[in-house]
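First comes one chain, alone, set out as structure tokens in the form predicted alone.
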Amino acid sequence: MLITDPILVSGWGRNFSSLSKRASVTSIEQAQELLAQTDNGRGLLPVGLHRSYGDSALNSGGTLVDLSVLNGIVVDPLARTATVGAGTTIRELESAALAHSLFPPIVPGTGFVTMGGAIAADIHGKSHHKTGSFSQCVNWMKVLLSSGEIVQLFPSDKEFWATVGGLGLTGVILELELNLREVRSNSADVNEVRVKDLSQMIELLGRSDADYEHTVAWIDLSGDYRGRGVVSLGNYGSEPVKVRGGGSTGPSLPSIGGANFITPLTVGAFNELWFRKPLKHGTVALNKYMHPLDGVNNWNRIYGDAGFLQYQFVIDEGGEEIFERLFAGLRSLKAASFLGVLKKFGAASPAPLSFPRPGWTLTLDYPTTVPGLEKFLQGFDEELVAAGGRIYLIKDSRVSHSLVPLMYPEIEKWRSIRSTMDPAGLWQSDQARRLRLC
């Protein structure tokens, strides 16, 4: 088990770093032993690849658990399952799955996700409205206690629902089974329309769950910001393709020398061209469907050394005013987002932190030097909060901790069940201590 001395890590968001060991263990053996060694206050925290984009995955003074390494796959055709490692990421199941003509029925915008934190942050996908989230295909998870105990949970057990989007705050997650779709292709029918505003945008997103399994929306932050874009609607394909570099991600961005890119003249020039690209009508592969956010690695590179936050809520249906409300205020601030997506939820789950929820749920990048964007944000959190809505967790770098209890009104039930699984308070974050978590 190597054990590096304190380095700088952050988040996707690149906003700020902090300081930590980091332990890659290579067996649950080691993650056991690792736990006999630990006698510093900051505690550890079981990590992956790091595509949080706050604070979730950092824990300043303390120890990062690197679980990548525990990444085997094994599918069952017949039972139509797989058994994956924690450090499996979303794309190594699908590709494995594929072989056999399966795939997993809820994947994320990106495939650099592992099953660890695809279970901490509960994620979704474009599918939810039909599928859920990630949770829903899970039959059971092995949990490495703070004690040392390995325990398997099951859907029946409140520690399995305190896990699913606990943020890796009640221990290591190192395996699980979860249940497998089957496929004909490794192709998605893709049926692309354009929107001249919200109302449009919001109508046809609301009557296209019936028909299709796949539906989200790109927005257009830019200009005059009346919510115009472009609706993606897919269904899994019959016809297979050829994957070139067998799905591989696409090119890097270079070094940019810290410099922001992101003003409101290359976002609107940006989205003027996205809006009028030709649109999608056909076959496409399905990994390039489903996750684009890979077609450039490290775009995250993009908005300089400042970073940038994402800020992810959910409201529900009916209180679509809020959108009029933020729209406004980002352009009296000029400032102009080139990633705003829009996505009508289904059920939630029964856990106690997951986010998604029946309603509308948007997401925004914005570069941290736009002036006067963080009071603007903390006005329109107290807004959201105001109107029944609350904000993505895993995504967060800078809600205040006042706000969570009321966005997340079973958080008292998840910190008495974290409390028994974790009582000497080992798993730590900074996530956790600036929201007041545990």
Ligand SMILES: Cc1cc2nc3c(=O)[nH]c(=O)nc-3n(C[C@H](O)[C@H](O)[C@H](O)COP(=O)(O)OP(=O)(O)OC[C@H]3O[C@@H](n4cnc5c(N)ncnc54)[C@H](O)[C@@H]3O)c2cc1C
Given for the second form:
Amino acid sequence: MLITDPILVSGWGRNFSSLSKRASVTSIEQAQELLAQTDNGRGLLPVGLHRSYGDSALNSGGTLVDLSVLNGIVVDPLARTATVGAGTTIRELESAALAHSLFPPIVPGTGFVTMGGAIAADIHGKSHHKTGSFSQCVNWMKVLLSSGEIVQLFPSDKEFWATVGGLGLTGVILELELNLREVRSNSADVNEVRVKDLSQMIELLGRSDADYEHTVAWIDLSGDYRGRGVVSLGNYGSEPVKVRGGGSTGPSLPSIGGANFITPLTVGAFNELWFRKPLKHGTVALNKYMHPLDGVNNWNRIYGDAGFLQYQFVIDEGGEEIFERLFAGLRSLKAASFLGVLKKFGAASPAPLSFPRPGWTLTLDYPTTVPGLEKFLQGFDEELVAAGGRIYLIKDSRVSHSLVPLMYPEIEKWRSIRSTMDPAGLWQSDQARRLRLC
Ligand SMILES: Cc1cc2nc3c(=O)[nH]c(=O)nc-3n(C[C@H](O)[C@H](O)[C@H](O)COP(=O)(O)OP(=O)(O)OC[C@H]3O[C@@H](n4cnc5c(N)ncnc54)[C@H](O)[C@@H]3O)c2cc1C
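Mind sharing the form predicted together with the ligand? What's above is the form predicted alone.
What follows is the whole complex; the chain from before opens it.
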């Protein structure tokens, strides 16, 4: 097993890095052997592809357990299930499933997410209002506990739900079985609609949930922050489309020498172009529809060396006035977001730390260098909590630990299950220490 010397690792937001060893395990036995090798009190953390934005997949001074080699996929076309290793990526699963006219029912905005990362964050996609979050399609998972025991967990087990959304802190997910859904082709039928402000966007998204499997809106958070944008409505298609190459690795962004390429001017111009772009009506490749940014390698580098924050929160239906307060604050900071996304969530999963729950979720990207942004967000976090909302921890690197129990009121239940699964406190992360999760 290869264990590196401490190396610098960062989350997708690249807003800070942390030094840790990295152990690449090539078998379940090696993962078990690793348990005996931690001696400095900073523990182990299973990791995927570091697509989490903040510090969820960092463990400074400790060891990251890289499971990318555990990426086997066995599809059972009759049962419509797949048994997959924890290191299997969403895009690998999609292409193996499509060969049998099947598809994972819940996929996130990028295909570069592992099964382990998908469960540990209980990820959601554009279909949340119909399908719920990732855990809803998982039949069982095998988890390596800190004792060295491997347990098979089912949705009837409380340990299953502690591991779902459990941020890698209950054990190493090794393997799982999930349900797939039938599809008629490798395409999506898409209908895009331009809307002039937030109220139109909310109205259209809300009324489209019944007819469309996939609903999401790109929202322009620049200029006058009216919330204009493009609503994208989609269903699985029936016409096959030709997909060039793997369809996922595209051009790299031009090198920008570490400079911050994102300014209110460039973001404003980008948003204007996006708003005016020709709308799609018709059949598009499913992978491009599901993972629109995967065609651009390393897009996270356009924010320059200081990196960026992604802020995602959910608020109940009826609590929409908080958007206006957010927009007013961002307008006064001249903080223009490159990627604003609005989506309506459906039912929550039973996992105590799962993020999605019924209501509106808004996602924004900002360079960390916007003056006054952090102070503003601290105030906004408190308003959000007062309004009953919460942020998505897998994207966080900054929220105050004191707000977490208010955002996630079932955290005590999670802590108590977690402590029986890991009494020695072996699984650790920078985020767990910062937010005092365990
Ligand atoms: C472009 C982009 C689009 C995205 N779109 C969405 C979206 O639409 N919806 C959404 O919900 N999220 C989205 N995300 C976030 C992403 O889905 C999550 O951050 C996911 O957890 C990343 O998976 P990963 O394999 O990279 O894991 P990492 O980022 O490496 O790790 C994430 C967490 O999973 C834990 N973990 C990883 N592997 C295991 C394992 N085998 N056992 C136990 N714990 C493990 C880690 O300890 C860590 O806590 C997006 C991210 C990007 C960059």
